[in-house]
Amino acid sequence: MAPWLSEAGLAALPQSVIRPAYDRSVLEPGIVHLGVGNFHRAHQAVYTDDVLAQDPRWGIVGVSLRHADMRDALAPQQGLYALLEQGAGRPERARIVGSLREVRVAPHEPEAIVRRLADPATRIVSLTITEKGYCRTPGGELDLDDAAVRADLDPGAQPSTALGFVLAACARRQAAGLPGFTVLSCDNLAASGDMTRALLLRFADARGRAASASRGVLTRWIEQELAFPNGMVDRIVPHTTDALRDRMQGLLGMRDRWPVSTESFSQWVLEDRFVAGRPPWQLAGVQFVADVAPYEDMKLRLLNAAHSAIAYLGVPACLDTVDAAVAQPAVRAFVERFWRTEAIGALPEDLRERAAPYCQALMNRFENTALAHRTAQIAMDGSQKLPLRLLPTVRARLHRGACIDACALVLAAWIRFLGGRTESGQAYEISDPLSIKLRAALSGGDGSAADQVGAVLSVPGLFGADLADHAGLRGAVTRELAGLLRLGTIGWLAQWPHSGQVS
């Protein structure tokens, strides 16, 4: 049987496999990353791996906020794992990533993690915790009614949320007279740094009240000592499968408990605002810019919104992967029309010229059969994603009195998806932090398209009063949902598009 991947086995790897170009024994832990999943391991950890030969002070300590699976998989491999890049029409490329020094598990060792975060050697705290990990209300505020947030605010309690850990480290550094660090959100959120800063300050304020402490000291320290650069990240990273494990064993001649696959494309755009230094990521292709917003707008409204559309049309129709969905002419035509007729026109004017070639490149990425990017993975947490990905386009077009047929169809597809059954009657899981509220809303009426749309639009805070009460939007989504329920994804798309003005 093939041996497991390990530090001692690196020299035995085939010459075609890229391996760390630095001495891992001299790495220092300069980054603590909260939320060690496949995306981090295929994106930020790779950029860091590429520059550690120039500066070894930026090794990564990963923190799993919930489960021990990643630690248990990577600890016997000394944090090493294999990455397989699979580009459409390009040779696949295997490499070993060594930037992750260790993985810790938050529920098992919260005090050790706070100590690591509070250690002066930690100069960047990065996060990939998904939209729901920030514990926000549908309106974007810190959710003080969230059970985990309430627990973290209990005086003397060990933290469990990402923000709770960051705040605990801030309090410890402030008390010890130590300097701060940079908090680097790497999630699909508009103005992610500004948003994280606002949430952490609100958390600090609530913590001060819970402890009957001075409310201003820690808040002022955070304002003065921490940096929160905005950033945009882009790379398609599927879940790991047993088929990938078998493929990697064939390429490496070794077994890897948790390899990761990804596309060849990768992008990272950052504001260069770091209070305690940073790795020389520009050498690995990171773009440092004054304003990340244009890059965020392009990605959220074009890539991420299209991904959500594909997922919610695809899952009920048993189109299990993105490439399988866009191989359907009707689905592909809808996505391209969504971009061309609604999404691009709602972008800021200075972005529109760049949008058409960007969308063509996106479709090429969606067609990548090697990735097998599952629509069910993308469909998770729609209540957190759609307000960021789709609703800005809806609002911009309604403001102009422009057609929103395509946007309405995406919303209708999500509402149908929430029913939890495919067009052939098979049940599937709904993974969403608002799933209980959404199910309750959908279960209270007569089941008609109009009833379902009204129920979901009325979920408090999800759409905002401007959209929840908009008769034109409600009518457009109802029409699209009725069509999907009657004819299914492909049948309804075959009759598409409609024409109309909504005001």
Contents of the next structure:
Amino acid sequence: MAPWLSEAGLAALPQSVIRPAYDRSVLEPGIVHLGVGNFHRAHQAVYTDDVLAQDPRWGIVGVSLRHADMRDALAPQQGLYALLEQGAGRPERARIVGSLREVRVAPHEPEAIVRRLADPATRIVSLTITEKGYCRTPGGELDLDDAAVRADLDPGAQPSTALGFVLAACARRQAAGLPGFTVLSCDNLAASGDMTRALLLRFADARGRAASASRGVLTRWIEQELAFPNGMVDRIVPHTTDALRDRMQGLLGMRDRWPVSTESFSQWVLEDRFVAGRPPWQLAGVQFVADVAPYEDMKLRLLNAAHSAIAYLGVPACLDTVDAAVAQPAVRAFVERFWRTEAIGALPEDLRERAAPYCQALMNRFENTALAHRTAQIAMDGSQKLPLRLLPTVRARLHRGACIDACALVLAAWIRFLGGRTESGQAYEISDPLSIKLRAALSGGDGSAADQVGAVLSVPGLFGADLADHAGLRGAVTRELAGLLRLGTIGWLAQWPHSGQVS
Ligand code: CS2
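Return the form predicted in complex with D-mannonic acid of this protein as a structure block, the form predicted on its own having already been given.
Following is the full complex, with the preceding chain placed first.
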């Protein structure tokens, strides 16, 4: 039986495997990361791993906000794990990442997590908690009706939400006269830093009221002491499979309980506003820019929106991976048309020229068969994702009176996906924080396309009053949904766009 990956075993790895180029025993815990999933381990942890030889003050303490599985997998490996980079047309590369010093489990030891966050050694608190982890209303405000947020507002309670932990640490640092830290949101959000700041300030304000404390003291401290740089993160990272575990064992001659695979491509664009220093990430290829918004716009509206289109067209058609979906000429042609005729034109003018080569590179990334990136993975949490990645394009185009047929087809594909059955009749799970509401909305009417579209568009807050009542949008989505229900993904796309549709 091959041995398990461990620090003691590093020297025995094959030469070809890249490993930490620094002494892990001297790493200081400068970063606390909330939400240690595969994306963090294939992205920020790797950029940090690349620069720890230059500056060992930025070791990462990972925090899982719900489950113990990542801690249980990585603790016996002293936080080490293997990463496999597989690029279309590039040689694959295996490396051992050492930047994660330890993983801790927030629900098991909330007080210790607050202490860690409030410790003066912590200078950056980074987050990958997915769109839903920010506890926003569909309109983007802090959801004060969310049970977890309400519980975190109780002045005596131990926090459970990510922002609740950050806030508790802020209160403690302020009381102890300590300086603040940088909060670095690494999720797929527009203006991720600004939004996190607004949510945290709202949280602080609501907590002040709940405690009837002198309102505004903590809020002002956060405004003065913390920084929230905006950032754009990009790397496709599939869930780990047993096939990957076997593969890594072959490559390493050792077993890893939770390896991660990703593409060769990686991008991180950040605003350089850090209040307590930062790792020299520029040496690892991070782009520091004055304004991240154009990078976010391109990425969300072109990459992420196309991903969702592929997922919602793909899952019901049993196209299980992104590469399998874009290998279907009809799906590929639709995605290219969505970019060319709607998404690119809705971007701010100065970005449009860059967008065509960007999309071509995206298609190459989507074709990467080595990743086996599952459409079901992307399909999760549509209610949280679509408003950020698709609706800005819909709004920009409607504002100009331009055609939205391709966007309407993506929305129709989502509504059909919510039906929970493939075209061959197999049931699948819908994983979405609004799934109960969505299911209730869909089960209420006569089941016609018009009825389903009306029900989903009217789910409070989801589409905003402007879109929920937009007759043109409603009509276009209804037509597309009726087509998908009648002919299935490939059948409907084969006829797309239809005569009479201006695309
Ligand atoms: C995907 C993203 O699952 C999803 O919603 O669109 O995770 C995507 O793979 C990354 O944003 C790529 O950087």
